[in-house]
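This document starts with one chain, in the form predicted on its own, laid out as structure tokens.
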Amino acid sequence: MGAGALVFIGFMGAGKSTAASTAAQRLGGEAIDTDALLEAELRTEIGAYFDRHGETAFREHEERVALETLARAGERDAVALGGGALSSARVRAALASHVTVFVEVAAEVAWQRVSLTGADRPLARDREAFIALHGARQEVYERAAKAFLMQGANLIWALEHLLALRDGRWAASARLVLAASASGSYPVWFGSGLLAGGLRHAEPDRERFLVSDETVGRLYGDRISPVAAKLLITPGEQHKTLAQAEAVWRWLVAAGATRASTVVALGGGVVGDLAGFCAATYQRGIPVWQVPTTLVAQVDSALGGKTGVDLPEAKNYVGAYHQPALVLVDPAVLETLPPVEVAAGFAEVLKTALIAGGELWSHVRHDRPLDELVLLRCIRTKLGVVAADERDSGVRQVLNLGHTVGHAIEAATGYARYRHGEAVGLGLLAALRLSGADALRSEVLSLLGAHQLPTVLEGVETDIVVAATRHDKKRTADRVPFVLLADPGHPEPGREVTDDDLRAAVAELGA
């Protein structure tokens, strides 16, 4: 890419005068806020220009001292740029050249932080149209960013990462999620062709140990150089056991593994969740590096820390939490992955959407293809739900929606009959039928269908998939808490079911 400036993008009140000040302060050079040149340039507030001269005579003042200082910015130097620069296209293109980083912020948070600032912002006086607005300039933010710093990730550790993007270290093609969660921070390297490349860039002298299965190892394995020793495990979700999870605890010792070496999990769920959990647990806790190659685990599985083993009777029911230290996606390796894996991967990527609304459902709604902004916004949906909540206590049981009921198929089944996201697929759709969304389960059921994703429960009773539900590992004294939608971009976790709509709502998918 060439050296740039660290360019802070963002809606107002996200925080890019403080990110771009902190860069500077530590990369040695100048702090630059477009708004703040502005203001000196027009000799007043931006809301009373704005209120005498109107929007238009606003934006071209804008767009030049954006342009200008662009130019101008150093490869030491980090720039703030006003929340609607971005809608010229000379700033657009002008932008190229540095390393622009999205600096994100809920609607509400930004709301809330700009009202307490007392300043006079004219896009900023009504709390409908603001949050509207943040909503319009997402897809342009999201567009131009080669990173994003989630919110509650911290800068000084980010900027080890921003720089190895900004230096060329990894290639042309990436881009960068810089995850947070309570127990710690995470770079997620995203971009088609970064896995032909391997992780020479990460930690080049930190021992690694590869898990991988059979099938993904001999397409991929090589990819992961140099590695210490490499194991490949039969794959499919019934290995997913805690004999399975001795056999690599008892090779990582024959191999040599220490405290000081890493685990590369390089697969599907299968693989991430068992790597990531004899990660997790050998000498009580070494490093693992999720490599996801499926599209579920690529937008699910590989993120936000949640490892562990299937028991016969329930699902991951054996498990830690342990966020990984790196997680790279390439989006390149699901064109090897045959469509009935991908058609499963839909079902996460449909849930992420019901969850987020706005315009990830507008897309997936419409079947539009799964591309890389898709894929992106799945895994910062992921990551900032994470980051508000690492472990399961609250706003994180909305990524359960359908996985009550998918899960207890998946157990019920004997974890062979049905793939992890057909399961979920169908238990969306009990959970839209237990909401009350008649219209919205209509429409998850034609989006199913469309990719030939099971919507007909077959091969056990009833009876057996609501017993199941019991053991949810979500399960508080007797009863079994259940995430509901009535609406897209509004889930409801916590929420009480009775046994004969749980009952009716499971039989209607036998029908």
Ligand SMILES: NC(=O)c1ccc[n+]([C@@H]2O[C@H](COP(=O)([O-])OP(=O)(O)OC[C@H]3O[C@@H](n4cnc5c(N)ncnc54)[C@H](O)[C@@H]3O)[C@@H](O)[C@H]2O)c1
Given for the second form:
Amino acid sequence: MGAGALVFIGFMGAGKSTAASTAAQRLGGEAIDTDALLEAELRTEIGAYFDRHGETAFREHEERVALETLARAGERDAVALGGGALSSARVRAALASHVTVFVEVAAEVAWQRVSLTGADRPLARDREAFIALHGARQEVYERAAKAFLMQGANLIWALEHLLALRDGRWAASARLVLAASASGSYPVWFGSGLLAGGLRHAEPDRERFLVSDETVGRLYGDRISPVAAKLLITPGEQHKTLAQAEAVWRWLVAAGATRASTVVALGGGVVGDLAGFCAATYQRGIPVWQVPTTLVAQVDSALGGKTGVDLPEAKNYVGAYHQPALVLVDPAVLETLPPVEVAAGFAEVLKTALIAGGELWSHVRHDRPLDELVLLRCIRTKLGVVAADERDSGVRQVLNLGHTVGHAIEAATGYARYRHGEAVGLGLLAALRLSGADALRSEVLSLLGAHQLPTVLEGVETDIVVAATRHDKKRTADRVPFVLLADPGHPEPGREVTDDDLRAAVAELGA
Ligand SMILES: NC(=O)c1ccc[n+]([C@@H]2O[C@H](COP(=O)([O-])OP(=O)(O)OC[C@H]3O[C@@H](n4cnc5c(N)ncnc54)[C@H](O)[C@@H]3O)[C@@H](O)[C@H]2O)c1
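Alright, leaving the form predicted on its own aside, put up the form predicted together with the named molecule.
Below is the entire complex, every chain and molecule, led by the chain shown above.
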């Protein structure tokens, strides 16, 4: 058997058929669309067959056609697999010898596309039922997927990475998220043990300049080899400064970094933000790899291209948007992360789950283990938001849920008293109070407590925190917009709150 075909899976309206025909054309093989095969075999539209014979009879045909297709598809072929075919365990098992690519689509977008085609699809006659089915099917696609093609990612670009996966250039455990944004696309490689397998094969022609901190560099620095030079900074938020950035720039000069070099940021959000900013500005910009080693960085900071440093006055006040050339997430490195740092990461997971709602929120609210599927969901949630709005002009602001007060707490306490995630946890409590979501606030408070995260603000006056919120980067004129959330999955960016309400929400944290 060869390396297997590319098999595109996902909900109706995702664009599987187009993806398969584009891929097959490039690979010089056959594009096989199982829905089209079925219609030809049944000699009628799927909707008409469904109505006459029922879903069970249809699924039997669908399973057989899918199994026959997967048995014959070779490495130059590309298959578009009908949206419901994965309900069969035999089909799911047959996918193991292929590269399964989940073509992601938002429920509303899928509904609009399917409505526009005018084709009679039996499960797309009622909008509510269609959207519920979209949610219900996500998990089966997620579990089967080796690769995730985010909405908006260009398939021609993606093919190079899909073929690297198909041809076994990455460890067998590797999964791939193909991320898109206005200023560029990049692969996010994900899997336990990826770093242990070494990275020699990745972009071998570029010299690597490794930036890490002393703790992470000692633990994992050798996994990035070969590197041209290595710089280890002192760990901690207090070192995410302009002075430290200058030290990195000057080290890059001394070590001989050129535009043909890549900066590799190995560490938590501090290293990622700092090294990313230095890469964005060194010689007006050279590529950066983000290799996140904390939970905060794996689910959040390594993704989306925000880089920067703090000023004493305010957090992340100087920076640049600079999308990574590659992100490598190896959850195995979290084994050495101290429990307090894992807890801080849980606050960002919680924030992401509140924004996403649905299955992710349901998983997190019941405090189920943060397995790889959950990390991947957080990653895809963040990438989905960034794809829609890279530069924070609208929907991306939802990612700042809890951050207006969180950042103010960090700045007002000199970046020393609270970890970023801990401050975000407190900020979430304030945001939920401002949203009038009292029951949800109590639930979040219990979850923070269960993870030994602070639920009481200490060591700083309410007025100092309130004053610090005025430096929020989203501020326009005299107004600081807040992200409010009354219901998980429905964040509302750009909301105004009164000074009195804000003061009360912050004062309550100190109570
Ligand atoms: N750019 C963004 O979009 C974005 C998003 C969220 C947070 N951030 C930023 O991220 C920063 C916080 O990042 P963080 O929470 O990762 O903190 P961090 O980078 O300070 O790391 C926390 C500590 O964990 C240690 N560590 C890291 N990985 C380890 C490992 N695998 N094993 C053992 N020790 C390890 C580090 O040495 C450090 O002492 C903040 O500056 C925040 O502003 C940025």
